[in-house]
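What follows is a single chain, given as structure tokens, in the form predicted alone.
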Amino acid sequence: MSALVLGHMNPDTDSIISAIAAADLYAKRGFAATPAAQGQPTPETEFVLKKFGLSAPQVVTDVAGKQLYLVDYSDLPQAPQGMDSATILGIVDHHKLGDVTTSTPLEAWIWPVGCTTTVLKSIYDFYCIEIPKNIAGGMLCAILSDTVIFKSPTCTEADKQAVDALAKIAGVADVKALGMEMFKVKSAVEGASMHDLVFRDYKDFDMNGNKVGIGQLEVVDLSILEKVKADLQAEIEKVKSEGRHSVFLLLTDIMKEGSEMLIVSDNPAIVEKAFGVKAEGKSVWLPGVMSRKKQVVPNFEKAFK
């Protein structure tokens, strides 16, 4: 039986490309594996798949009775239905270890780097397995996306070294130009619904018994979102009404290197407690904040305790 290689809910480029790369890697190590995703690719991911001739993974919403390899997460809130009867064979991730548990030993590679495909690059190297040119291109883009073209505080030297090596395999001469091309696609809001924009990169977290949603939209210029900001605020208010304590949406300007956070919460003062900045109205500007994983989630987790 072929195991599914599956990333988190509301999949981003790293989640989908990691599933493709890990499935290739496991198969070449003799383990039958099929890439899967918990949703359709975002516009950025579609751009990457098309550019390097990769196919989008099959969409899976229930994994009851399945064998799984998890990529880019190990938190149950990010998992599909049926996890209680699924068998987890392995995890490759770059986030903190979550609350997924297993009944049998597993292979786990969880490293403090900027992107899951950076870890996968090291696993390919460890087993002396050649990375296909098209998959190398996808992996390269995933790192550029997750590290915001090396601007994110999550970026490490290992990520930069992986990009250099993957660029050579993929035949990419100018990685920063490719990164900007990706972020221009990522910045596009025309034709997208407010729901799709909020959930383009969104995760729910359990913070001391409180369900907290945090989304992020990364753009090359914050003015792109000005005309839809009020609608985005209204949308996160709807999301909060579905049983959440708070929903926060980061509008990240990759050139100014900061984020405006839209706020809807049972306790708006939690933002000041977390960041030391008082919100004016329903939003707050957070200079230098680029990473949900490293700069936002840990701050809120401490504030909710």
Given for the second form:
There are 2 protein chains.
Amino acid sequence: MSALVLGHMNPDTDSIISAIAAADLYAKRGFAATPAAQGQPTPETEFVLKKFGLSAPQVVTDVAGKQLYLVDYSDLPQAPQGMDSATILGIVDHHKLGDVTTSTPLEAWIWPVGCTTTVLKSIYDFYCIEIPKNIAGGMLCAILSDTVIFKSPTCTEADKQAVDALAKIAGVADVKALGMEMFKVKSAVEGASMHDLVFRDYKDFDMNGNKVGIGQLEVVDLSILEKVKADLQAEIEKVKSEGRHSVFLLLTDIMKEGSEMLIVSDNPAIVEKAFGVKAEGKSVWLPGVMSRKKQVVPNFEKAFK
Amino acid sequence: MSALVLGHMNPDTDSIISAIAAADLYAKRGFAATPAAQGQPTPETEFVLKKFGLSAPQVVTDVAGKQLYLVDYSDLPQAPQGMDSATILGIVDHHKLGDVTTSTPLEAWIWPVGCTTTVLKSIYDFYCIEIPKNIAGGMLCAILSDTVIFKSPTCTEADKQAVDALAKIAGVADVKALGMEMFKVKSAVEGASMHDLVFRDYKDFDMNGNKVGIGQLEVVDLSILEKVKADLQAEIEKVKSEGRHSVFLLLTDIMKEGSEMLIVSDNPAIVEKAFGVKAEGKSVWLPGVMSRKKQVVPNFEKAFK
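For comparison with the form predicted alone, kindly provide the form predicted together with a further copy of the same chain.
Let us now look at the entire complex, which starts with that chain.
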């Protein structure tokens, strides 16, 4: 039975490219593996797949009885249906360790770097396996996406070194230009429903017993979102009403290097407690805040304690 | 602040040597780290430490507020006091993934091999760091101990390769002779209390809501234990009375390659359900069973479901 390699819910570029790269790597190490995803690629990911001639993985939302490798997450709230009866063979990730457990020994590589494909680059090297040119291109874009072209505080020296090496393999001469091209695609909101925009990069967290949703939209210029901001606010209010304590939506300006956060919460004062700045109305500008993982989630977790 | 590198409760040779090796490795990578242990070394571990001129790590039983690297486990029942307020920076392990979680990204290397020091050998190689001769000797012994000199079904090709390489570094000519010398020390029961023997290599598990303790004594000849068997049975009955559903003690004959299991349980029939053999009185002979991790725990977990 071929194992599935599967990233988190609301798959982003890292989640999908990591599934493709890890499946290639496991297969070349002799473990049959097929890439999968818990949803369709976002426009950003579609751009990356097309640019390097890669195919979108099959969509899988139930893994009952299956063998699994997880990429880019290790927590049950981001896992698909059927995890109870699935066998987890391995994890490659770059987040905090979540609540996934296994009943048999597994192979886990979890490093505090900016992107899962940075870890995968090291695993390819460790096993002296050559990275295919098209997969290297995808991996490179995943790092540029997760580190916001090296601007995010999550970016490490290892991510930069991986990009250098992957650019050579993929034949990409101007990495930053490719990154900007990708972020321009990511910035486009035309044609997307508000639901799609909120869930494009969205995660639910359990914060001291409260269900808290945090989404993020990264754009090259916040003015792009000006005309949809009221509709986004209405949409997160709808999402909150489905049993959440709070929903926050980060509108991140990657050039200005900061985020406007849209707020809906049973306790709006939690935002001031978390960030030390008072919200005006239903949103707040957080200068320098680019990373949900490193700057937003830990602050909220402390505030909710 | 120097982080502590800490193995599981009732530390075995792998747990203590892994703490020593990992602390050396982290320090050489630039992360201040000090080896520690949740208890005194067993006679086997003392033999290994003395043989290679290593010192027993400091004993630490409360880690409140500390920075930690975990070695050889990832589950809370085996963790010390104060884990709630400790920061886990990394994990090196070779068991199933337990219920430890973190609030920040960490560095985890968890591989399905026979011994944690086999993983550590690969990390030394990955970072091109030379393994000190005395630590290599300890790591070699940890692998011989955990794999029962390559006889355990947990033993992998990676463990054998690590032993070959470590033996060269440590200057050990006859690996199997060293293993037998170590297991003879491990077999000695003179002077040890029944409590010490039961807890020498003992772990508590949560099996479908039931607290189940499983200990293991490995000897070169079961006859060594003949005269203490009744006292061991009385001791595990005492351990069970402290709020456990069952306590099982494996008396493993490493030459005959099988284990006699002493049984005390609210439901003794669980043993037949797990292993398909009927216990006679309070014990059962399990031919070929050498590994708690690979052969005993998974069978009981299924039986308790």
